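Only one chain is given next, in structure tokens, and it is the form predicted on its own.
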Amino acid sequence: MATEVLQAHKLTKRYFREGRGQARYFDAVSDVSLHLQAGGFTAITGRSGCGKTTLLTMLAGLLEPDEGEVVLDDKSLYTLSDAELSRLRNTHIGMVPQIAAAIKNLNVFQNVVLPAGMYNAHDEQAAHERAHQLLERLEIAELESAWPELLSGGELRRMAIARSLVCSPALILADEPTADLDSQSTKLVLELLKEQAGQGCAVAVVSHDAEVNAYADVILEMDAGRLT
């Protein structure tokens, strides 16, 4: 039986919305339970605004649910202190945000290895070697010394993906990782994420890109905040 890396139990996130003269609360995510297993590649699909990003952000320990629980490494994420939660994210989770971002005064290589320098939790030399390998694999090795402002959207996206993987996390959460990418770069990224799953990671990808489904072991669809 595959090992469960993360369990989410009955997650709900509620927001207040005004519009057309009415104000009401609505559930961006409603009563969602989800298990992510080591070695599994899960695709989460659905229309814009259906709650996919909200769900992924809660799974990453970045947005506290109004109801429910997320368990990672036998720890309930939202019972931890900020310091404990930050350290757990650094050592266990690789997060690819929907909007690729970088620290402007660090070059590409420095941005990629940045997570490995935190908390003294990672082998620096091993992280540097892995960063070189990831940048080579994603075909941006020649940009290691470049400043982020000089990168195209697709290059910045691939840099963010390399950064999310540099610490060899047990869990990879990727929000639209193929946005801004051409077909060849999309293939590179999806093959790399599939390879990480094959090496024992739990991978969850939120995407509108139908090509992602071809790599997934499990395909889940969100509709109005619920997984179907």
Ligand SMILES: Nc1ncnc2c1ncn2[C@@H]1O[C@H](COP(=O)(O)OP(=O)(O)OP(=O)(O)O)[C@@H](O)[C@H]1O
Second form
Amino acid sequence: MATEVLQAHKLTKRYFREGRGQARYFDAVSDVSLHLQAGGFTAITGRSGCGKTTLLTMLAGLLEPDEGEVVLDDKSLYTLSDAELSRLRNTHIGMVPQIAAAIKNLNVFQNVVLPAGMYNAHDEQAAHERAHQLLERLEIAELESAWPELLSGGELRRMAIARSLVCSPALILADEPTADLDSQSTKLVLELLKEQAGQGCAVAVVSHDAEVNAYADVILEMDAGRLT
Ligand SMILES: Nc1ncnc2c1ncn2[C@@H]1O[C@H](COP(=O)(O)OP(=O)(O)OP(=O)(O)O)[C@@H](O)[C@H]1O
Ligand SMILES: [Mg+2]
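Instead of the form predicted on its own shown above, give the structure for the form predicted in complex with this ligand, please.
Let us now look at the entire complex, which starts with that chain.
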């Protein structure tokens, strides 16, 4: 039987929107339950604004839901202290944010290995070797010493993907990981993510890119905050 890495129970996130004279609350994510299994590749699709990033951010332990819970490694994320939650995130989750970000005064390699230096929970030497391999695989090895400010959008995206994988997390949550990539780089990234699933990782990818669906074992469609 496949092992469940993460379970989400009835997640709801409510936001306040100031419209033309009609400010109101609305559910960006409404009553969403799902589970992500070890070795599984799940695609989450849906129109712009339907709640995909909000959902993924809650799954990653970065945004507390108004209702429901997220369970990872038998722990309910939002009952943990900040310190416990950030440790669990750092040791178990690789997140590729929709807007790829970098620490400006660290070069590409230093940005990629950054998670491995935290909490002393990872073998730093192994992470450094893995970082070199990942940058090679993602065809940005020649940028290891470059400053992130100088990277193109697609290079920065691939750097963020390498960083998310450097600690070999049990769970990978990737938000539009192929957004700025050409079709060849898209294939590189999706094959790399599929390979992580093949090695037992639970992978969830949010995307508009229909190509992602071809790699997925499960496709979850969202519409107006709900899974359809
Ligand atoms: N902090 C916030 N306050 C108010 N509304 C928000 C906030 N964050 C997001 N929203 C709204 O919630 C809805 C869902 O946003 P979300 O970013 O989850 O969508 P998405 O499916 O990821 O869209 P896209 O495909 O464009 O990235 C959108 O209508 C957005 O405008
Ligand atoms: Mg989004």
